[in-house]
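In structure tokens, one chain follows: the form predicted on its own.
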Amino acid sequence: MAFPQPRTQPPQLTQHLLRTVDCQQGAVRAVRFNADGNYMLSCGSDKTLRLWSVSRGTLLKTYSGHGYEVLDADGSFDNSQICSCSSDKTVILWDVTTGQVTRKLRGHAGKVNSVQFNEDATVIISGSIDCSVRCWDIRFRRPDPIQILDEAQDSVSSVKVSEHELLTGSVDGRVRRYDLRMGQLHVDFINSPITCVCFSQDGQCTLSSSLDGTIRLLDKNTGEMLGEYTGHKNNSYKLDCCLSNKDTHVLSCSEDGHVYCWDLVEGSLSCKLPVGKAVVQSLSFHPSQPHLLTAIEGRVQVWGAEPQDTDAQ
């Protein structure tokens, strides 16, 4: 007796908004969930780093050490150090349960865009407006990087790490692969500034964002174009993109107030989520659930595939 296959559900979409939190830390700059995606960084333009609970809304620690605006947070993959970087030129190491400053790393001539752990975090990537990229072991107190990559022309926007591979994008219109296990770098060129880069989930593609108003996805080994996405508003400002947690759809902040998501193979928009009257700054996407976070001014927005449940509150 041959059962039938199990119908294949529709990917959720991430439209329903569960709660906002007021960080009270100025603008947000940037928000990050963390490796299991129970808690997240808020940046603030305040110089400080805050860490919530996502599904509480709470405040659980304040990281004050920055001498400037914070612009970028990654956490580790264990919970226990969160980095960070700023318009002060400088990127932090911190203890996540005692707030304190574990490193600062000073080195970049500029200020530092981006940040984020390799995957067992013992390397800090970071990407700065002096066109460099720096790599630093934070295994060893040594104060200099380990590595330095100085291809780009023109401020580094986003670095993103993925095994292996390093992938940067550039105000020079340039997304740059590092394969740090083959000593090779992959450039393609966009012709527009670029504002943020991503891998997919399946390692096979990279996503990136660019001032003229326009995602691409593109195969990572041909550079062929995959897909191209629009309807947003992206021309003046550093907005992220990314991918979902299962590769389904493509999402996008914009200057409009919305955050605009596609369908992946169709390129068609799924959805437009009112956030606000102003820029939605930053997004990202929960690690394994369908779940977003969503900043603009000093708010945190969390959506999800199905209504807030007022009973289990």
The other form holds:
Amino acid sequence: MAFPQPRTQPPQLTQHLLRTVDCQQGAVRAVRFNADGNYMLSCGSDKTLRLWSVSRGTLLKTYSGHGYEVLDADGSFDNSQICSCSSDKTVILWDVTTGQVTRKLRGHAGKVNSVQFNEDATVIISGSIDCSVRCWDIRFRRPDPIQILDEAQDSVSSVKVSEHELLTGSVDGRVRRYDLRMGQLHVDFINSPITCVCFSQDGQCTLSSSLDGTIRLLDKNTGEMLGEYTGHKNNSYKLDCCLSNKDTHVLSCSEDGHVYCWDLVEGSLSCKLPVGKAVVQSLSFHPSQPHLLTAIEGRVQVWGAEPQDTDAQ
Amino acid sequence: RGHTQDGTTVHRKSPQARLEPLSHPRKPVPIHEQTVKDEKGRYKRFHGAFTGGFSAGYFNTVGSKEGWTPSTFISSRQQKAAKVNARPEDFMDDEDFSEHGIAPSEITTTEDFASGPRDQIRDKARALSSLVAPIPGDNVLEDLISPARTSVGIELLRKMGWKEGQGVGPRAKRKPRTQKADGGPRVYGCALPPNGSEESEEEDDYVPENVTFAPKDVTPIDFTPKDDLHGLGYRGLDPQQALMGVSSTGHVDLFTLDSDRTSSLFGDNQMRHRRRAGVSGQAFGVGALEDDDEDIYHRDTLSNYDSVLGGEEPGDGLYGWTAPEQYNQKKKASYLGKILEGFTLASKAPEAKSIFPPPDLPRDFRPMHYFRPVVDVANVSPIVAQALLVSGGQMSTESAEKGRHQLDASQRRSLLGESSLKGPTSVFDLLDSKDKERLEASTAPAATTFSRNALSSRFQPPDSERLLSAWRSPTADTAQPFRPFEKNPEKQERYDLYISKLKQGRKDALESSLDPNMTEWERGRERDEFVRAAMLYKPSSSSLSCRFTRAKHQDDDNSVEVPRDQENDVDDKQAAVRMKMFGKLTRDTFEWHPDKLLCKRFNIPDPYPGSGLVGLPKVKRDKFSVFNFLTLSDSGLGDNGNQHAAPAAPLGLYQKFFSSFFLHFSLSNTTLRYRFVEAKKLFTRLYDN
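Can you now output the form predicted in complex with the partner chain? The one shown was the form predicted on its own.
Below is the entire complex, every chain and molecule, led by the chain shown above.
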């Protein structure tokens, strides 16, 4: 007698606004979940990085040390370190508990747009407006990066790291995927400046959003387009896009103050979250649960699938 | 920041400042300062092992400052000294009483008053063995022999009916479950139905209904965290074990041979032979006065070591066909006697090898090669030379001695027996006058008309007078020699001879420096080449020449490093994107080398282990040319993969020819002609495609 198959849950749309947090940081340039989804990082234009608890909405720590706006941040898998990048051309590695600057990585020639840890938190990958992606070594204190990837012909707007690959999106309209295992570089031409790239959870596809107002889901192995999602407005700003935790939906910010959520397979718009009146700058999806963070102006909103009362205090 | 009592703030140093930066480690202690001194400042000498064998008394003498003083000495006829039994402790000093000494004396609580775990290991062992032993809880024998120093809690429990091995709690009406030992192997398989087996029913019969059983005992789990850097299960050195020599728990003694070990069955005798107090072993040596000459020199035999991996075979391996089944491999009967031991029949038949027969030899083939005689054409009559030519023998011309690459095009042509191409034999004729003028203006500032004449009529001997005057003039700067015939040393020598003769002002410089051994045609060619070389590189007779010097690097390096693999055409890709045909049309794949350290950090094996290259592989391509950006993709849009270097090659050659031609004047006619020929051939090939 076999156990019955677990009932597949219907995909949960994060439709309900659970909380709004006023970050008091100027404009929030990026908001990110940490590795387990219990905390969030908000990067502000007042040169600070703040760590909040998602469930309570309380401020836990403020990290100051950058010389200019903080543009992106990422937490390590064990929540002991945070890396952040800024318009001051540096990448800073923070110790979470003490709030001290562990390392300041200098080398980029222009503002650093995007930063991420690798799986084991031994390398920091950063992409900058100087068309280069630099891989910094955390284990040893070396001032130089391990490798510089300068194949891009224009600013690198977004970098993402998986177990064995680096994915970079550049304003020259190309998504570059560096496969370390196979030793290959795959370049996909999109023909329009790319603002955000991300991997899918199953690792078979990549999502890239570009300034022509479309988001494309490309197959990793062949480069074919599996889905195209339009309807939102993305013409001038660097906006984030992401996939939901089970790869059921594609979510994207928009310049009209909404967050658009499409069904991945059909491509139809599932819902449109009314966030505010200004440009929704950044968003981030929880790694395992249907929770969403969005950032607009100086505030961060937490969205969930169930209304407020089911979420624990 | 702290506050003092009157409320002023105190600034402590920030934690970051207190941390010593890693870049300033303390200086290492030099060897001569790495010493151990005892509390009196004396250097400690360790006799033997590092656990501080023993150091003898007072400055390695026995006793005290005055020498060995006995504790009591009363000698008189009246009073006899009381017989005092001297204990060994009398002869020991502080060091012996210290932690690493022979008789460590430490203050401990006596057994009666010790409440905490005195000997954790022993207690745990007892508790565990009480569960594992055949009769659980039956430690009676041990209790009889050793004084039972149990704590008061255990005594109380015993009084209330508890036995060791049982759990603590209310009794329950259950079948006594068999208490398995902790490390029992898990069995995966079908689970027996809970109440259905016969065996359990049998058990029921023996157990009356109204008996209750004590609950199962809790296996003691060791909660002490491991906070040191020792290995797992490390317990340190036990003085008893170290000093008693052979111990019960199996301390492996590497320094006794097998023969010694087996005889330890007769334990007592062996122990008596050994020295007392455990101060024995190889490290301690043998005293001069001792009878038994222990085995000082450890002799190792190879029989102590295995020569085969995998442990010993059980038994003696001499099984025949009556062997138990596990040693008997199932064999096909037909192969019983034929299979070599240790081998079995393969499951797949071996691949059939394809045999290529040797070539068929012609009937008159003789496997002997003999070289045709090389004949010097000068020493031999023309008839013989002619005959040799016909027969295919070799004449000792220059071409015979050179390899393939030292020849120039015309020599090769003659070797191959091709006829020379019709058409303009010199590229110069193709130039229109304007370009010719430009050339001369750039190269020969002094005599422009002169060179033009020379160029237009190749075979006319140039005006040697002018040449002579130029080379001979006193202001001629010949400090920088121009060596046009580097690759041909003999020719270069002749050229140098010619130049030197020119400098001397000899009119027959040209004719006298040609090689009389060469054919007439070759001599004519060389004549022209020499003249041209001399003309073009006439020494500059201006005073400015001393301000210039030859460059160290060739500045005409027209190449630049570009990535080897180029992307496909952008326009095609844009069209594909507009048509939404992503995939092969829009994707390019390149070979990319990650840095070795990056692979290590990502925990991935290096995909290109031998290559020291990092990033995209690069090649040198020529600059300044439109041809760099032309890509020949005759396969069209479907070219998925690396851009081949081959289509670029003929274009590269052609444009290299042009660029070098215009940018710097390459002297040798022959090279130019070769290039032109090659380029023409390639172009015809291209156009035909």
